[in-house]
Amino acid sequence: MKILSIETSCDETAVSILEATGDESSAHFRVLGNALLSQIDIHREFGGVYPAVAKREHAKNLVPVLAASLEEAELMKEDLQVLPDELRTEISVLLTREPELAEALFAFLDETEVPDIDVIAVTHGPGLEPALWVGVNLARALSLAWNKPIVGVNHMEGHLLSALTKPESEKDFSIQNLELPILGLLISGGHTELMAMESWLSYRLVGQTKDDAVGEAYDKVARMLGLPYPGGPEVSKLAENARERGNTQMPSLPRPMMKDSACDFSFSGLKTAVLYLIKDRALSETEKEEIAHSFEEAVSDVLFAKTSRALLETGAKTLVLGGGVSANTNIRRVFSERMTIEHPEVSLYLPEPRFTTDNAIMIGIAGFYRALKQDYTSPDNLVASGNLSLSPASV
């Protein structure tokens, strides 16, 4: 199965073409082609991302990554082709809002034969709402164009399942002989949840934030320090510099909800404390390291806690760290070395650096997944949605 997938949840514009085989207990995945381009220094100078910034971006450059991606998987041929009135004036109406997008896809369309692709992903949710549309509208677009089936996407299902695999080369990886349940703890700037998949693609929340997400946590610390956006790698920074001299008078912070029953997180009380360390107060550089290095001790901490609480109430034999915070350098190292020490039955999966980052390797990974349970939308019927969650319960 060759599935095309897209991905624009928030400022990363990135399309991919997949090779998939097997079934649910072993999956064989080679990349075909992969192109992204990342907003990040548009953001940059703003402190944040701006979704109306991140939508006009994407609806530029969707069409030159798409090209990209098809000539990289050298699916991309060249011809004349002659779209119907009635389908092009269907496709025009669905891109009322991406006047720049239209215009670019229809001349990639008058051009291009169909290429020899099975399935269209795409990601809907969760992210900017306004970013989604983007990405959605254009595999709608192709969908009815090149009359090919669709399946939308959780984006926290892609960081999940792409988390799982086990690379075999550059552009090879797998899923094999995982053992279920499977325990995820999801952590970006907008996720700190803990779901338990108990059968392939059936999600149960566990536990989630009940304010701050860690990333964002991390993102307004880094803002208190006076540090760059993006502000979470530059605390990771700090933090190690300062694990890297040693002896650091490390400021004592609260562990937030560490020692409650339930697998809840909550960074709000963390981050407010480091608010009250530092106001109106001069920090040195050597401060700020230690500042970050007690931040970041504290956060580990309650994420392993919390994590282990899970474990036990699950019975999970696998777990899986998936988004963008799973990158952070002390997170990995507590829970590869607590994990071997309190948990020695788990299986502990840690994504690859490229799968930490928004991509869409991950979307095509899960797309996969949906695909062979038949799980397609029609162009009409396939929405954004900002807040979509993996649990049922919670959509």
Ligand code: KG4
Contents of the next structure:
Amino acid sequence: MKILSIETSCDETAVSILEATGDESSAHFRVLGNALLSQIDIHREFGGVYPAVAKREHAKNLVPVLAASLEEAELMKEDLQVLPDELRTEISVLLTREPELAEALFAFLDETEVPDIDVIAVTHGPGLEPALWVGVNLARALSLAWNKPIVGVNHMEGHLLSALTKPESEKDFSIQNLELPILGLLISGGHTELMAMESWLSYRLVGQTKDDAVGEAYDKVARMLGLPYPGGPEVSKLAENARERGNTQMPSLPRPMMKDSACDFSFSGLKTAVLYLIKDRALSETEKEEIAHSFEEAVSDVLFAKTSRALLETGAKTLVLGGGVSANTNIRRVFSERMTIEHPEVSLYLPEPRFTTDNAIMIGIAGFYRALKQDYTSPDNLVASGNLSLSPASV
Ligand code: KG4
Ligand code: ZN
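Output block for the form predicted in complex with the named molecule, input the form predicted alone:
Time for the whole complex; same chain goes first.
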């Protein structure tokens, strides 16, 4: 099955084409085309992602990114096409709010053959709704123009499933030999949740943050330390410096809700504790590094303690980390070390670095499994949903 996948939930505009074979017990994927344009340099100027700016950039870049991905997959055949008037009108109506995208899309459709793909997968949530709509509307328009089915993909399912892949070569990877139940720790700018997958692709929320997401806490602490957006990698770099030096002078920070019997998290108290440490004074570079270090130690301790509790509660055989924050060096190290000692019976999956940041390959992977389940949506019914959840209970 050839899957064309689209991701526009936040600040990356991405389109991939995957060739997928197999089924839920053993699947193989090959990347045929993969194009991605990051908006990070634009958002850095504002210190964060503004939905209207993200939407404008997606609308401007999505068709060129689509063309680049098809080109790499050798699926872009030039040919003058006449789109029937009725279809052209339908697509124009659908793209009323994205006139720039409509113009680029018609120019593209008018000179390109229908590509040899089987299904279109698109992120329809969670994320920034205006940004999501751009990808969703492109998918709906392509589905009409090419007469191809659509599957709507949950962005977090993309993070989770892509983290379960094993690389075989630069372009090939597989997902196989998984033991259920699977527990997912999903950590990103908008999410901190423990999700149990007791049967394939059906989820139960085991725990979540009561306030800030862990990535959000990283970004806020970064701002307090005068570091640029996105703050996670910057805080991590400083903390690693302090760790290498050893012997830090900063007090240890609170571990919110660590003793609580539930699997929920809270990070706003930790953020306030960092603010209290800083107290409006000018910090030396060493002090900044040590604060970043204390913050990171508290974060990974809480994440591990809650995950450990959730492993016992669910009897999970597999643990997988996914989302932007799973790129964090210390979290990866703490989980690798402590899992071998404290849960030797559980297999740990950490995403390859290329799957920690947002991308369309992960949407293609999830799209494949959704297509196997015939989870198709008609273009008329597909909507972007900023708060889309994986677990039915918390929709
Ligand atoms: O999954 P993602 O790219 O976007 C969302 O879906 O939210 O996650 C972005 C978040 C940001 O908060 C960013 O600061 C954080 O992931 N992040 C990190 C690291 N790399 C990215 N946090 C800690 N350490 C990192 N190395
Ligand atoms: Zn993400």
